[in-house]
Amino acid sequence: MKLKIKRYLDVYGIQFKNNLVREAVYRTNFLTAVTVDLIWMGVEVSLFSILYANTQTIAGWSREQVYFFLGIFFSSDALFTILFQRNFWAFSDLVNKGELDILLTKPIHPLFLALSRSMNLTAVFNVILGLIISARYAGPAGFTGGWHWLEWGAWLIFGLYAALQMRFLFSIWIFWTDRSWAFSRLYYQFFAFATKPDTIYPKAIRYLILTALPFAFIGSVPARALLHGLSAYEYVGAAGVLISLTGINSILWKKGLGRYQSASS
């Protein structure tokens, strides 16, 4: 078991070094990516600044609490960008161009290789910026701080895992379709719901993003848990949703892999 874990860590270390070298070579790409992300963050912050210029609270969220939420959301989304985004962009090519054949011959799980080959290290700055925003508004928002910052980190991982499972769910259909661009566009349409606190949406949409398509798990649920706490029912429900989603993705991966193998045989 230890040797197997070490093998995966060694492979991941090699992938990280390769991506670090690539980022060092294409420095202009780093500056461009940081600039674009800063503009996007600025737009999100400006939107709420305009809204709170006309009201004190929105669906029970104060301005400071929303900014605290945005800090969590920015950091979680940046972690996903670092670790997985480029791999999902190339996911369809693995199937359509037969590149998955090479991964299937390796003594490492092919899905691990497929999702760890490329990293966008330029987004590291965004993780730090998200943490700074959360720290800036933590006190005014009602976050107690102290050792609870460890809890902040745990919820950040929770949001990252939710984003990974959701993105995978929208990408796996490439095994049954010629192109997955339509599903990718649909993913980003739904992803827009993750950029706002879930309580501001109508009941039907809120139920959707807390169950079948849990985009609220990326930032909104972690923010509510850190600021107000969750009920036992909400904790069980969140765990159940993610476990179910993981199981569904696992089944779809095996079914898709079987289809891919039969198609290439």
Second form
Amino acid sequence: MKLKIKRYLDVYGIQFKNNLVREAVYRTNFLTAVTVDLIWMGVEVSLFSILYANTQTIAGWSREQVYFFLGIFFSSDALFTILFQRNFWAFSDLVNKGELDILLTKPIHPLFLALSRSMNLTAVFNVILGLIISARYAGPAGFTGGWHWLEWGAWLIFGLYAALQMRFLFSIWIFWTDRSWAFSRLYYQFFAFATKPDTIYPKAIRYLILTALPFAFIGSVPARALLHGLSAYEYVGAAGVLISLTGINSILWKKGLGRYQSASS
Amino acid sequence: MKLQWRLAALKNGFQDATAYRVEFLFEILGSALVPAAIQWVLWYALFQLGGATQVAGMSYMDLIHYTFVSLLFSQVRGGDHDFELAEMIRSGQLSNYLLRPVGVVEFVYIRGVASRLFIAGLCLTLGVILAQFLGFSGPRMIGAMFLALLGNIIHYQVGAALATTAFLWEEAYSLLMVKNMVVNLLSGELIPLNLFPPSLQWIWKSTPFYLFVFGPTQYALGHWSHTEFFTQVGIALVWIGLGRALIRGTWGLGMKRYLSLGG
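In place of the form predicted alone, the structure of the form predicted together with the partner chain is requested.
Now the complete complex, all chains and molecules, led by this one.
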């Protein structure tokens, strides 16, 4: 078991080194990527600024609490961008062009290889920026701070795992369809639900983003947990949703592999 | 001949967009329903949960109407053909188009706009039907759609000019993404622009982006008089003229640097 873990860590280390070299070569890319992300964050913050110019609270969330939530959301999303985003964009080519063949022959899980090949290290900047925004508004938002910042890290990983499972759920259909662009786009359309606190949604949508498509797990649930704490029911529910999603994805992956015909051969 | 290649490009663009019908349908549904749901949720939170009765002079129903009507026009403003131009410059594929007896910027636009015209037709039909139920005027909807189509041209012109940065830095993707995000907010697609605080209203008024969604919606909902509408059409035409000059300038400069190496 220890050997197996070491093998995976070694492979991951090599992938990381390759990506680091690639990022160092394309320095202009770093600047432009950071600019795009900054504008995106600016648009999200501006949207709430405009709304709060017309009202004091939105569904019980003060301006500072929403900014605290946005900080967590930006960091969580940036973490996903660093580790997985590029790999999911390349996922459909893996299946369509038969590139998955080579991964299936390796003595390591093909999904691990498929989802760890490319990293977007420029997004580290966004994780830090998200943390700064959270830290700036933590006090006014009512976050107690101190050792609770460790929880901040844990909730970030929770959000990352939820995003990973959902993105996979939207990508796996490539085994059944010719192109998966529509599903990928659909993911990003639904992703918009993650950019607002879940309590502002009507019951039906809220139920959807807390269960079948848990986009609220990316930033909203972590923010609520850090600000007010969750009930035992919510903790159990969140765990249940993520376990179910993982199970469904595992089944779909196995079924998908069963259909895979190696298009390139 | 001039009309012939344009019609051929239009037909080609439409066939390309609808080759994968399920994808096409998903794209329309995804880009229409989710943003509408998000907007509606914001109004729900402000009015139903927050207890507000008016926001920036608009009631809950005013905002719901805005959301549904703006949805029809936001489907028309889009199109990724400016990204296609940037990619052609970056990869060197532009050379193939330079050999043809047609203007590349116009060719890419016509091919790309085909699907938008189809969507515009659908949205207009929907809009006219909706107008009967919500008490709006059908002819106003036609005028508003005309303004939205002018907005589509301006949007492409801005994108085509920005795409020429690919002549300088090879990559214009990020800049076009930034443009799309700014357009997203300043076109009125996310929220009505009159929600901007008075001190910040100049921001959206000084760009042509409000003509894409906010302007057509205002006219369709009867918030703009006919005089105001025709003034805005005039402004849109001025922006189109400026856009044309901008494209000539940027493409002229860019072509002098073009090496056709690709990669």
